[in-house]
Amino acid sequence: MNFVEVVGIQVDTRHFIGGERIASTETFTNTSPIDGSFLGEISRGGTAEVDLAVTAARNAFPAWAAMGPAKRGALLLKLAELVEANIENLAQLETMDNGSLLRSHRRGVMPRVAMNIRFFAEWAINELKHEVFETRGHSNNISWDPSGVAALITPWNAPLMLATWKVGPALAAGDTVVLKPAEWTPLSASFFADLTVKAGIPAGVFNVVQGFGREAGAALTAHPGISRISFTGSVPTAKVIAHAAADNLTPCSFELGGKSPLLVFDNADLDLAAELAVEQYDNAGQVCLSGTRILVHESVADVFAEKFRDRAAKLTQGDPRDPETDIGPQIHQTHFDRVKGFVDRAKTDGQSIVMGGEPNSELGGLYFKPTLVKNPAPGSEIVTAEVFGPVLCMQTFTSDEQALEMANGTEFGLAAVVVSGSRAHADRITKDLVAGTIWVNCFFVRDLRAPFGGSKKSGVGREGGNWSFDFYADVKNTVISPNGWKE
């Protein structure tokens, strides 16, 4: 069967290659994390399908690159309009596929998909330039040339939105694309592929190969026809991709895991601090940026903890299609078991679980209660490893120096949240925090003009603004002499 119907929306389950739908002889089963219901059998790609997709993308590349930013941008702006016209369909599909809140998909996530595409299309047209400068009378002219075929491997926690952080700049830069979505969430990428056809994007410019990382992903990242690899996911997988890319010297951009701190200082607004801390349960804790390590000044720890518990107690866990729900399920049984394993081992190690710490027995299935581990042992697994579920740790500190040592004391450096009542104090703290993004008295404010990425093992490279184009393009300097001209 080549199509599935999900909440009345028809989605093709085949790959999208060279503007055509291509089926594989093998398939894999896709189910909904909401209730385990069957969603469909999805074509399972491997080396053969990847070869077809890369060939299609390479064949389409010269004409797409030659279009220039304005003509490419016009098609991408049409694509953004089509996304906006299909926000409800995309929201319904992705909620069924990954269990995130329907209200969030409607209000923020899917509108952001359209915004991502529109932003990078307009940036390539209006902002991608460098002022000409002179060297001994010679002019230096900087340009961004399309680099070839971009392999994009994307995660399941915000499948289409995170994909368009990559698809937008890659296509706007003049690259062609082979996208491999996460096998747990293939539906929105397939629906999106049909929108690219309606937008008039030429065949082969955008391709989707579905399948597992060890098969389709491995074939894609090792392919000699790939010019760029962008991956969002785990550190172990990034290491495998880096090894594969090394044989072809393919440049890689990695946005990886995090174990971010949320620092609450003694001069902080504790109501605001508690509100921001509870926000870290967003998307059932399946957010790489989450400040899962709450570090609180000892003098305000008890008051903060009480305010946190009061706010957390008001969260409603349940079906993500219900507008009253705040926390939905974990994405998949494999991931649910992983999250539960972290908490179970913390209990075995004697860590203090003061909230949650177990599956939600009233709901069953993949619903895990929002959990708080209080004063876990320094260096313990629950403190240092990325759980990627609704599991937060709370520790205390007595000085700024100790807070910074604790905050920087992991192998990650993706993000941080600082809650302080003094701007000067916050400035001193942020100066020494190791993180790609730091939010002060706020959380999750993201502007595509700003760089996004991680330090240490949280990533390689940055996305956003010119940083995205620096990666997807070949940046060129043409030096022109003032002499020798006859006309």
Contents of the next structure:
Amino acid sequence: MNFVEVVGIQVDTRHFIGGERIASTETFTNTSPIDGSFLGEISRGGTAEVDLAVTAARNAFPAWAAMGPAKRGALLLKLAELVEANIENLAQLETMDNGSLLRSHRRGVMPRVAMNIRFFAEWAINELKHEVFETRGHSNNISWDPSGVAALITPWNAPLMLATWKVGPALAAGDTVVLKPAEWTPLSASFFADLTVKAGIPAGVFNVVQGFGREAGAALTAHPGISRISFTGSVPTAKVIAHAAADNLTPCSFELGGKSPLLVFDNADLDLAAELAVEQYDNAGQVCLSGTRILVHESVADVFAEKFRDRAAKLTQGDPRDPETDIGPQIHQTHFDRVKGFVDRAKTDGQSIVMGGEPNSELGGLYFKPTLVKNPAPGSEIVTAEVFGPVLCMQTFTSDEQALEMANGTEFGLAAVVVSGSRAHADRITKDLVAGTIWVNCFFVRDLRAPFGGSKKSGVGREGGNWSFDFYADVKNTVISPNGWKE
Ligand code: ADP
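Next up, the form predicted together with adenosine-5'-diphosphate (ADP) in place of the form predicted alone?
The complete assembly is shown below, putting the previous chain first.
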């Protein structure tokens, strides 16, 4: 069986290499987090499949690179249109595979997938330039040359969104791609591969190898034939990849975890603050950017906590296909057990769990209740480690200095949310926060032109706008003298 049918949509279970479907003799089982139902047996790639894919991508590279941004762009715009025409299919498929809300996939995520492709194609055509500047009459001319084969390793929490955030700029830059999607969510990448064929993207330009991180992922990141590695996932895996990349000195871009602060100051609009805090349960807490440490000024903590409780009590947990649902399941039994383990240990440690703190027994399966830990002991596991589930901590502070010290006091620096009633005050706070992205009185507003990435252990490098091309391309400076010309 080379195909599975999920919600009436046919998906190929084989790898996509050099424009062809290639099966492995070994497979892995894919199930839905919604109800544990069987979705399919997926080809499980390793060294041999990775080698084939990198070779196919290398062979396709010269012609793709030589096409230039405009011709590549025309094909990529066609691909974006095909994604748009398939939003419903992709939304249904992704929800079955990763358990995120169907309404979010329809309204926000899948349109964004199309934008990821379109935006970078257009950026390469229209915006990718620097001012030409002069040095003693010589001009400096900067160009972004295609670099080769980009190896893209992506996670399961927003599979196609995060994959195309890399695929878009890599292909627009003239690189060819080998994508290794997460083993818990392989389906949308396979469906997307079919769309690249329909868009007329030449064989070998875009390849997908499915499989486990320690097999397919490890083989891909250690491969001498790749020119770039872009990875989104956990800190421990990033360290393994950095080691794998070291022998070939392959440049890496890492977008990793977080334990981001959400700061509520005493001058804040507390209704807005409570609304933003409850949003941190989005995607059942499986969001690297989540502000999972709520830090509140002591003088407003009780009022804020009441507003938070009122709003959180209205959250509906259930089947992600139901439009009334706000919180779905965790992705997989292994991850569910991990999240539960954090909460169980916090209980054993004597931490005060004032909301949730257990699986949702009415729903069973992988549904874990939205949870709040109040005043966790400083330095304890629950307030320092990334749980990646619906688990928030709430702590208080009494001064801006203390707030900043607490906010910056982790190994992470991905994001921060600041809720303040004064612009001057917010400016002082954001200046001293260490984070790749800070949202003031808002959350999750993202522009593809802006740099995105993490400070400290939350990442290496930035992507978005020119930053993406600075990574995927070979940036070149050609210095031209005013002298020596004969014509
Ligand atoms: P999580 O533990 O939350 O699943 P990971 O960072 O382990 O997060 O997984 C993100 C992606 O990294 C997945 O596609 C996974 O297969 C891949 N991965 C895991 N281990 C490795 C590895 N050693 N080398 C390359 N990729 C890996």
